[in-house]
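Next up: just one chain, as structure tokens, the form predicted on its own.
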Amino acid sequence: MKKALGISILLVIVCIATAMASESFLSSYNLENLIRRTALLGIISIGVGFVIVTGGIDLSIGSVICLVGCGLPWLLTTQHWSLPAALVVSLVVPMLIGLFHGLIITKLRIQSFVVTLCGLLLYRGVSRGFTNDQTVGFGTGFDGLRALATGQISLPFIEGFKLPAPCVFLVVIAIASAVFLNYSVYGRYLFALGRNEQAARFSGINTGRMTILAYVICSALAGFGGLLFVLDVNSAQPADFGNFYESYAIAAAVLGGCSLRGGEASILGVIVGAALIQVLRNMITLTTNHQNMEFAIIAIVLLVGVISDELMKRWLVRRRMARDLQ
């Protein structure tokens, strides 16, 4: 909670920054937009999140990403399939993807970066693949689908603002997430695996299994992003769409408040994480003609959270010893 406040704060004093520097901030248009992406981000990165609290990663989002995106309009009118048929392969294929992972890793015991980085360069060449490097698109008659992506809902109490329709599968994402985590047995189940795996295997909990499930989750919360993306932008060049959200994701997760070392993890923080990664590159956007640096902006803004976060632990565990010594 100490680290959801922390980044919460910088959260605020990033947006009083970007709209003093620029009155478009503020404008109705560019929150909607905001938010949206925001929601957006914010389901893959609680998503990924459920992977570092075991102490894993997860490199292949942005690919599932791009394989659901792509996937999606490309049966529908590709290959003329039904909406419910497409919706059903678009969300199962990723949760199959995701078992496919933890098999890998708990099984024959390799590394999650080397299995989810081959993944991060199977699953865009595949979706290359099938498209033939094409764009693919959903063109007309899927208005009702889109909806779901572009959708927006009124605000009674805010006049000229409505509500984009991905914060509702955030809130009820988070919402869930987070009873997952905090009030369920498997929940404590994962954080024991992320802080000593070890020591959960001797107490008893299936570790192998827990893993499978953080991976699946990951995994089904990327390709459901990876749906209501495509639904966003109308169509998707399997060469770049997704290209770099599991950095994203990674990047809000930890500034978030979840450790790279596992046993650690707060999903409103990782929401308020991904906002933060959202506002910086709206900022670099409208207050710059430097977007081409929005990598390397983003990137000193990682590292500045980490290595802060680093060396607050080790004064917090230097403090304590301190006072236990006396």
The other form holds:
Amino acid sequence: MKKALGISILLVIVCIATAMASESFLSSYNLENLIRRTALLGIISIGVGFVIVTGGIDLSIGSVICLVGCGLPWLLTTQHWSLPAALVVSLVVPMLIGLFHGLIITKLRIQSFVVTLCGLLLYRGVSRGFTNDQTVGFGTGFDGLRALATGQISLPFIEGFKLPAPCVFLVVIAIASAVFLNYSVYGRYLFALGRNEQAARFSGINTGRMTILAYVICSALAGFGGLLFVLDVNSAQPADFGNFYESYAIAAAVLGGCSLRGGEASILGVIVGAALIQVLRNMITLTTNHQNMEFAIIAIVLLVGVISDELMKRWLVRRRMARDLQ
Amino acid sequence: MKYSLSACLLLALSLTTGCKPAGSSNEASGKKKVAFVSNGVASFWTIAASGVKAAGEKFGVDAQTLMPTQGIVDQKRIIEDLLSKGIDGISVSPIDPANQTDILNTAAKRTKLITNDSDAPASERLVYIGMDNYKAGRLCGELVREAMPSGGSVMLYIGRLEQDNAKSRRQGCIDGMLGRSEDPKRFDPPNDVIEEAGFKILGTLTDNFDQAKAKANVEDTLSRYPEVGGLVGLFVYNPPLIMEVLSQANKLGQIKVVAFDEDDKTLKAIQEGHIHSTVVQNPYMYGYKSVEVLSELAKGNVSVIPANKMIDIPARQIRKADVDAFWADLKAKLGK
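Any chance you could show the form predicted together with its partner chain after that form predicted on its own?
Then the entire complex follows, led off by the chain already shown.
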């Protein structure tokens, strides 16, 4: 909870500033859009959070999103697979990818950066190959399936605002992840292994298995995110679908308190980090006419956030030490 | 051990590549080889590729279509690889013509170089095959006037503004919409709001080919300007995403949409009356004509190059009345 404090304050500040600059920011339509985008980014960011806890990194997320995002419509509309079969394949293949990454990283002891960088190239190449570089999409069909991403749920007592369906997935995934990380022995193992792998191994933890598990979770969530992304957008271009998304996911996770050195994570923080990124992008279109400055503005706010968070942590530590000395 | 391994690899490489003369024609078949390089991956280029294929068969040349996926760096790599492989002619759609003169001139020195879709007048290309994007943009602007006879506020969407064809198309659209005189050199900064002739152009939003971003742009427009009267999608994937957002927001039919290009979803929406009209290029002919011209040039026939160094493939306006006939023809060309 403490880890997410700094970033939450930043999010609130950005939201207040945007709301003051644009009255449409708080309109229910805009909030629905924002929540949907945050949920999509949040799901993949939680995934990468698991890998970051172990001290690893996954650069293949964008390409896994592309693989599933192109694969599902391709299976359904070009190959005419049945819906259950296509869905099962779309969910299982990413898990196998994660297993594949995890096995290479733990058994052959190759750095995760290299393995997943190859994954980044591999899965995009494969997607472009089987789709023949063609845009794939659901056309006008599959409305029921698409409701998973585009559907809206009416809330009791609240008129005019409907909860986007992906938000439900995010909440379920977030709660499950938080319970797993903080209240299960396996979650403790993950933290331990991230802080000091050797120590964890010597104290009897099967670190290899835990690392593999983290990569499986990460790829599975990336694949699930890809599925929701394509259901939302309705079409995917293999050359650029999901391109660069691993950067956003890693940024959200790090902003949310995951340390790239491993051993630290906060699921709530990751979601707040994802929300901050999406609010910033939304703010730029809503309040300025300088869309071309988008990356620069995001970068500056994020850097300010990370630096102030770090300074605040140090100040808290110093204050505690001073109090202990007294 | 390491050294001997890399030495072996080097040797193997030099054997496979070095022994081959850097000659151009495909010696086994005696066919000339020509290549068509797009500026990215899109259904638009698939149509062009079918023109390339048809012309390759017609004129008896080995014609190949290549689509760069990572922008300008990738396009340069493709052209360089074609040159090192040996090629009789290249037709390229430069992504950023003003800054690609170097590589284009290198290509022009080593083979027959022509441009398609987007021109690079500063380079030594032999001829440009395509439409005048400014004029095509004007056709689009006129359709906006037709869709919104009493004016109103309009937002424009486009992939990116770095390439000349995008710049001219956008400017043509603005000038056509506002009924200004023809001046392809005019440039309104994309961040400025333009109020003129009963129209208020709110801005031009770019997405760098990220479709989720393109969709978010439309959603954010509806949030920021609930009163917006018209949306214009200037790249092939923009109009379908506009449809996506409007149908999710239950605003189909309430906001006028004018499109560019011929995505299936755009054509379907015109049939249904949700998109007023679109301006279509003729990518099939870009591909076909490119291969025809390159095969003639490879034979040494330079009479195919007109004096103004431009072969115009004009754009057309497609409204609800024309869409069925146009779509049937398109499907026939794609062999669907």
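Positions refer to the first chain, counted from 1. These numbers were taken from a predicted model, which means no experiment stands behind them. If you superpose the two forms and keep the largest set of C-alpha atoms that fall within 1.5 Å, you have the rigid core.
Once the cores line up, the CA of M20 ends up less than 2 angstroms apart between the two forms.
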